[in-house]
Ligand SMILES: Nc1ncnc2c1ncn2[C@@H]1O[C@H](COP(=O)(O)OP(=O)(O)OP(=O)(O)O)[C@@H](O)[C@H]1O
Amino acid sequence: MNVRQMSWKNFRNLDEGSFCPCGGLNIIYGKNAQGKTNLTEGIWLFTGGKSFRGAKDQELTETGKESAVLKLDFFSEEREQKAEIKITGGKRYININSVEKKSYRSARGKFCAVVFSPEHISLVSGGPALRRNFIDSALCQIKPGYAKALSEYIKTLNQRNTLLKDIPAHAQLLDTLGIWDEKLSRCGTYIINERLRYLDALKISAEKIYSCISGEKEKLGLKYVKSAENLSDALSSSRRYDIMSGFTSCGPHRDDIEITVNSLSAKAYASQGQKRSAAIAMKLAEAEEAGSFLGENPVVILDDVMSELDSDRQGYILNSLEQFQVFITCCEPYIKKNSDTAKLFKVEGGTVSEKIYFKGQ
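If we take the form predicted alone, what would you give as the structure of this chain on its own?
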């Protein structure tokens, strides 16, 4: 899977234009606030996910413009394909091969990418929601059925929570709680099982990658932590508490991933370097697992992270990504790699220009 060409109009601060990356390493460089990350964000949006920067759709259009357009030519499923995103009225619309999709989320599974940015270090140091989002985002790209089940679970969870808040004032509603419990249990159990299967596969790759990054001196551990062993029983036994608190206290929305380094909590005891290495290992493992599941490798985006790593870690990461199409953003085009397929693109004041090819140095 790789990007052949992307073009844009009225997107963020980028001047109207296009670029044609190579199938290997693509370095996007320039000073801060010139539009480097906007370029990689544009690529990412074709996965059907939200902006990896947390931006809302209405923030993606150039200031003062009513709409924006992104077009992508890409190779996937052994054929050339085309996609177009239109952002208008604060909403995003997408078509794949001239077929309009019901929502941008329904494009998931057509174009797959893995992104790592400085914010992803919070995978280790942040709260459980970030780790749940990590595993959900990865599964949604490779299993559209999971995305549908997750959406149904969230909708059911919100309806159950609304009911829990209403029951104290309307006791007769208590009789309807069992209907929502059954539906929530069914969706939630599926989600938990899919997460467990995915993490079992992911941790093998992540632990191996982390070991190599640390020079085989440290060991990474990943474990799924459930809020309930049997969700159906837990929902029944927690009813009284849930009604008093007004929210659902157990289920996949309360689960977590325990990350350890040398058997100690990474969140509590790991250094910043260890946390960064753990997050990178998880992301590189995500790319490997996506390639294994889909039968073709996803696009990999490394947004402003290489400068934070020493030369040995930079070298390891680049060498481990040789089979992927890679986009790296950085301030200076200093990264070297023995490759015959590499391109440099300079971004300055919103203008993207191809600079040079460079070969093994």
Contents of the next structure:
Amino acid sequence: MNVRQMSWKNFRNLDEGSFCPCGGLNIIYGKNAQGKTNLTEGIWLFTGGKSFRGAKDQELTETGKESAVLKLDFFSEEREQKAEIKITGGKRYININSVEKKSYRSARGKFCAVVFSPEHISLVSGGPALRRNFIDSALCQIKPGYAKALSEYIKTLNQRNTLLKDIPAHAQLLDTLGIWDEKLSRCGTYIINERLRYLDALKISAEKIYSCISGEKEKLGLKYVKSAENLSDALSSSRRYDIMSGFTSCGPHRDDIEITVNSLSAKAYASQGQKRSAAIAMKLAEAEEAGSFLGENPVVILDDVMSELDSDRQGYILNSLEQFQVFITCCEPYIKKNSDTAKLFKVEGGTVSEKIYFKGQ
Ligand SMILES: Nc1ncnc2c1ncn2[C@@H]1O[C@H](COP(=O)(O)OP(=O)(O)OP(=O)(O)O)[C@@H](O)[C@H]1O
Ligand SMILES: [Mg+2]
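The structure above corresponds to the form predicted alone; please provide the structure of the form predicted in complex with the named molecule.
All chains and molecules follow, beginning with the one already shown.
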């Protein structure tokens, strides 16, 4: 998967312009608040996902303007393709190869990217919901069946929780709990097994990448932590507690991924740079997994990864992602040594211009 060209009009602070990245490393540099993240956000929107900075669609149009347009030429499935996004009246519309999609979400799967932005450090330092969300979104991208099972699980879980709250006042409802337990356990066991399988594969890549980032000095560990060994048994044995508390205390919605650096909990012990390295390793491993599953590597967007990484770790990021088209935003024009597969773009006041890259500099 490759971006060949992107153009824009009135997208955030990017007035009107275009750029043609190379198939390797694209370094987008400039001072703060010039439009670097805006540019990468523009690329990301073609995945059919929500803005990675949690923006609402109406915030994407340049203030004071009616609408914004983004156009993307990309290479995928062995052919040139075109996509266009229009944001108007606070809504986002997308067409791919001149076919208008019903919703921007239905464009998912055509153009694939993995993004790392500074907020992703919370994958390591934040609560378990963020880690569950990471594994769920990764699986939803590559397995449509998983997305279906997950939404069925959430629906069943909500129905069971409503029932649990009603039982104290209507004891006869207790008889119906078994039906929901059976459904929840069937759906939940499928989800847990898929997550375990995915994490087993992801872990191999993530541990390898982390070892390289740290110059083979540190070891990352990833482990799926279940809230119950056998979901069906656990639902039966926690019934009394669940009725008292009014919610379901075990199942995949309570599971977590344990992240360790040199066998110590990363959340509790890792430094800021180690946490960032661990989150980057997980994201790059996600890109590798998506690549092997889809048979085509996704585009990798690394927004502001360089800060808080020492020069060795920065070196890995700049020199070791040969198999991907990478967009990396930073304040300094980092030069990638010994390669002719890099381009430099300077962003200044919403204008993007290509700068000459000197090989071997
Ligand atoms: N809808 C909008 N209309 C006009 N300007 C906007 C809009 N949304 C954001 N901006 C402005 O765009 C500018 C650039 O934002 P962006 O996040 O891309 O900066 P950046 O170059 O990534 O900076 P940093 O290095 O600090 O991350 C900011 O000044 C921001 O206020
Ligand atoms: Mg930025």
